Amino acid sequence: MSIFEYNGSALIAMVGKNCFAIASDRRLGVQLQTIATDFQRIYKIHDKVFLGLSGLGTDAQTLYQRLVFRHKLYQLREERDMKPETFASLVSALLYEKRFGPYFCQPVIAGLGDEDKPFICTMDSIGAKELAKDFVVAGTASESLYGACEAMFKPDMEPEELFEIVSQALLSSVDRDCLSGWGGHVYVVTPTEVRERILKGRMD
């Protein structure tokens, strides 16, 4: 088994119409064993960019605390939050810093820039980034989530379809992957608000 799957996770981000979605499960698992069902993989950094972190659940905490520190120095230096490009810049070069003994973690980077337009993007352990203009997915159920997303995904979506969206992609992919599931968490980020969902799904 990969170190990337010892934990399970399965993440997802997509774009609507000057809105975007970010979606995890909430299962912590030593392998086969479940030892959490609320764990917290989507970090916000600040109200218009939010984090989700797959891979191994320890590193990805870790990496989450570095990051914070990294766009708190920013903040007081430049006075202004970062904006989404800038900030999976910094991601990859954090993690490209460590590439000879890399953060067991697949990112997956979320916000709304200019002109409200949404940024989506992942990236590997050692930072080489992956640009969509549609939706990313990460973790151990990715290869479910792409097809569900697939066929899913529809261009220019309001709040409320991408929240259905997002959450039947999820839901219906995690079913299809033992290290992932135990319900979700959906974040859908528009221009004004910030809404938190947390989705009930099978509980084995």
Given for the second form:
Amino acid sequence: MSIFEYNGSALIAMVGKNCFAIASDRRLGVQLQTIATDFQRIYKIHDKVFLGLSGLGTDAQTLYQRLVFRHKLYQLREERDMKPETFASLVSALLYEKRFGPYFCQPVIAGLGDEDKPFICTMDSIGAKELAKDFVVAGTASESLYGACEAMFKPDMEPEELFEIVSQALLSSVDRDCLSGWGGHVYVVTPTEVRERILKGRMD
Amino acid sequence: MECVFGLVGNGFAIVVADTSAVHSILVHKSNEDKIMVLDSHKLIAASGEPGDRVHFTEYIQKNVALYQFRNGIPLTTAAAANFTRGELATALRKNPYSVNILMAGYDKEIGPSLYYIDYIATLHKVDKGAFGYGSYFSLSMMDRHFHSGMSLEEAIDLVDKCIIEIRSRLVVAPPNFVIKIVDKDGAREYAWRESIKDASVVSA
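Right, and the form predicted in complex with its partner chain of this protein, after the form predicted on its own?
What follows is the entire complex, opening with the chain shown before.
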């Protein structure tokens, strides 16, 4: 089994009208065994930048700690928060530093940039950025997620509709993947508020 | 195969470990204590490579004591768990420790807590956790009978159910187990569950 499939994960980020949604599954497993059903994969870097980390759990935790450290230093020096584009470049650089001994993670970054324009991107485990205008996916269920998102996505969705679409895409994809699932965790972020919701799907 | 499991009850946390020291087909001893008392209110139940297990847990114990000497206050369970994860993560790509850990602790404001730390430094706070082949049986028993806020009698009853299950269903089931508890009165040994007593040394 691949090292990326050791813990199991599923992540989506999708762009709406002046908002974005980022969602993950909640399973933490060790190959075939489920250890926990409340594992957190999405982290808030600051009010307008969210980071999702799929792949190996230990590397996701280590990478998150390093990124929070770098962001806090940035905040101290620049006296402001990082823009999502800048944060994505930081993640990419940190990952490429370990080019010949990489972190086994695939990050998904979502944020509101200048003038609250939604920004999403994903990258592979060595930092190759993939910017998208509509949606990005990562994790063991990524192939199903691509299909579901492509079918359900519409441009310029309002936050409520975006939440529905992201939830349906996530749940239907993780139901076809034995390594991810056990519910969902969805954040819908607009310039004024962040709504966090837990989904209950097939608990298997 | 080593069996370690634990759960959180009402104002206490319990960890149970088998007590066999095994080398290939030979059982060196059946009263090896694999649950170390980290400090007054923390327990660390470890399973894995015997040399690594003893060396790593002693290293953590001494560093936790050093923090208390230097700073005058003890570490919280969460802090000790994060420190342990950090040490495992740093060693992971250099000189990895093959030790799985369940850390149980009691903090005055927070109450009891249990942390699952596997050998590749994946950290997660759990209500019930287990390692080894025994986990297939003990986790399932706990999934069926566990509820949050169990009393001590109920928890010990569940522990005994798990031990019975392991003894009857695991092909190379360890004969003896040690149960340790941590609550507001501290970390201490609760009981042994022995089905084979080591023969006492015959005097000349």
